[in-house]
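Just the one chain here, the form predicted alone, laid out as structure tokens.
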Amino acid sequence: MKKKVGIVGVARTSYGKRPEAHLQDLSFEAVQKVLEQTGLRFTEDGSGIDATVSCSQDHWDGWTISSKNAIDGAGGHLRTEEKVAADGAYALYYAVLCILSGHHDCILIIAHTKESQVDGRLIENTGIEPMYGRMLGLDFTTCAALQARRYMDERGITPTQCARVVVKNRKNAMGNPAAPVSEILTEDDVLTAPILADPIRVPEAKPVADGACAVIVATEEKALQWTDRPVWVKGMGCCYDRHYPGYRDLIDPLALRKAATMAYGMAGVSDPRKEVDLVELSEYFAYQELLWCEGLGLCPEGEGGKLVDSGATGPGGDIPVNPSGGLLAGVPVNVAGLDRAVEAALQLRAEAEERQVEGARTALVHGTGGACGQMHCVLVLGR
């Protein structure tokens, strides 16, 4: 991009079911956190916070306007406040575009949701096609189940390539403060799990969670001005397929490689493999990671399989993949996408700790959303 915008500051709650913590706090814990980091206060001259961009769905908080949530202890009150009801990543994508647009210069971003309030079945359906899909109780898990079935009898991907992916990414989590998840699994351990919707099993499948996280980014001056480490959005793409399942290729991740072109051509990225040192993205359950590594053009079409076995997308390997623990850790809807830029953030402060990747300039970002990843948000992050 010729302007640059940078990552400022990066917070977030732990994750987990959050029973004593109402939605309000949730959020006021994650800003909290990132106005002690920065310094950074709400201001009307330029010299600080400007702006809030906020990421909820009415449905998952449970009433209308589910920003109303966030505002006051974001800053937004009498303000300029903007919503975005959908995956985190695209809360941030929005950001940029406004500091790019000239409105503002320094956004505070805050994305939110408490899983265990609600039955997520429901809160899925509805983002099902009314007139039949939605009439046969499907939500994202059965779809994501057909989804599976048809990308492992066509492509050959195995159950245990899947498993490794949920092995891999329960270890990483160990090292994540922010993760809920208590113990390391053995591919023996996900292979007999109790089956969820045929062929995904339990630990195959992304756990409830609640929490909240916040970022602020800001032009390149104030950036450099606020911090002597700045991460900058390099590159940034999204794409929506259609919103029927059954009119689309399932196994063909199109909307995420479309959405990956658009960032990798911002970036000036010729080669994902060789010019990205992590990558942060949104697997709801585990063969997804499999796939959105290919859509990713992380590997040719057909082998997410064979990349997870030669162990390129664990600790040490060339092509690190969620070595935060991913989404199978436990990491809230909507709030998901921006995590992965969360993480990346730190990866590339080098403030990741146990789970910090030697040497990490760029980082590729990845938030999804809709039945078997009807939309991408994909962002390239660097130093």
Contents of the next structure:
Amino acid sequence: MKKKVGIVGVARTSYGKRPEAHLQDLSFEAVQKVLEQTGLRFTEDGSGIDATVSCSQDHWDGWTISSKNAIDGAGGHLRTEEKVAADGAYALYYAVLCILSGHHDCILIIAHTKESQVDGRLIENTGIEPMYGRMLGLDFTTCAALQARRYMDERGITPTQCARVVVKNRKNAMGNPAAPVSEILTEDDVLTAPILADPIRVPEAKPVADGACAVIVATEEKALQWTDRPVWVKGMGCCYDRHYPGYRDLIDPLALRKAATMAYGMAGVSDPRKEVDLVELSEYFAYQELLWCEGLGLCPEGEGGKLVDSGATGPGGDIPVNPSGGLLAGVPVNVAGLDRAVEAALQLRAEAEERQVEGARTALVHGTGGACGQMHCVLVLGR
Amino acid sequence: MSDEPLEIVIPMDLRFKWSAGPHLGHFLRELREGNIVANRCPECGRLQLPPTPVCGRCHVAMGTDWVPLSTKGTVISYSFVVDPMYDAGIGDMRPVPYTIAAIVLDGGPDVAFFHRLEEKDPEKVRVGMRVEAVFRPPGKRQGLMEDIIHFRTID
Ligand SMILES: [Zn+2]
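Having displayed the form predicted alone, please output the structure of the form predicted in complex with the partner chain.
Every chain and every other molecule in the complex is listed next, the one we just looked at coming first.
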């Protein structure tokens, strides 16, 4: 990238169920934390935050133009606020573009979702086109099950390899104070757990989570002025595939490959396996971590299973994937991709405590949305 | 004064009247007659199922090059759904377990068709099995995906 955009602050709530919290409590909590951390305020003279980009979804909030739930806490009162109604990684992507355009110098990004207030599978059923897929009762879980089966059948991915993702991420989550999951599972626990939509078992699906996370990005000049540990957005790309999963070859995450190629090209990454120190990706289901690793070019096509078997993606491996525990640790939708950036930034600032990847210099951030990964957003962050 | 968390339950029953439009509309009218049709992109020649007005790949209008597909096909993926799920097709939670499948219909190799299988025994379903659509009786079809009851095993 010609101009540099720096992350100057990251913060979040914990992601457990929050029956006591109004939607606005969640986002305001994360915003207050990031303001306190950076000392920045909402200003009009260029001395602080110029504008807000929020990320939430009307269906999840049960409230159209869902950003208005959070507008005051997000610093949107009589100010510029724009909503990205997709995954939080897209909100970061958009905020970076706003800065690269020269229109703003500093942006607060805030994502929130309170999954526990509604049956999420009803919401995800409405994420499917109504007259064909929705009439069949398809939702993101049943679509994922069809993708998982096809991936396992065509590539020889085993239930044990998927279970290993759960075991790894659950263990990693123990070092992540924001993660609501509190139980380490064995492979056997996963392989004998209740089925959700076969071949997917309950612990292989992202748990219900509530919460918000906030990121502040700024121009190079301001980032250097405001923090001694800026994290730079080095490259980014996003790509959509077609809506109907039946139109896509579900074992080839083409949109992810294209998004990653854009991000790598911009960041000058030619061999991600060698040049990236850690990956925070969005695995809504265990098998997706393996498939997304393939799409990100971390291993050859069809070898996502071998990758987890080798231990390369575990702690101390050559390419740790989701040292935070990933989405299987419990991260709200929409917040998901932005939380990946929060985790990556903490790693690059050497503030990831127990889950720190030693000497991390370059991290991959991935967000996705839609059934079976219809759209993907990839960012390369570096220190 | 107690400060227990208050959670207010408000149900929402939203009734939409969706227009199927000419392309999906044609598909659903054909379904009502017991046929499954796709449309073919005039540029890349790929079939679209369900039919849409535009080919995303070529960004051209799909037109009306209708291609009848067989109601028989091959299962390429399936799932036994055991966690109850709201189903717009019946307006309620669909009784579990049921089997949802991705099926490549004969004559339609570009795309997978989704529907339920009659077979609910996990031991008897496999990728590659041959299946055939079972339609509701002619007078009972409404131009909905539910006009197909399920796909039955044929080998
Ligand atoms: Zn075409």
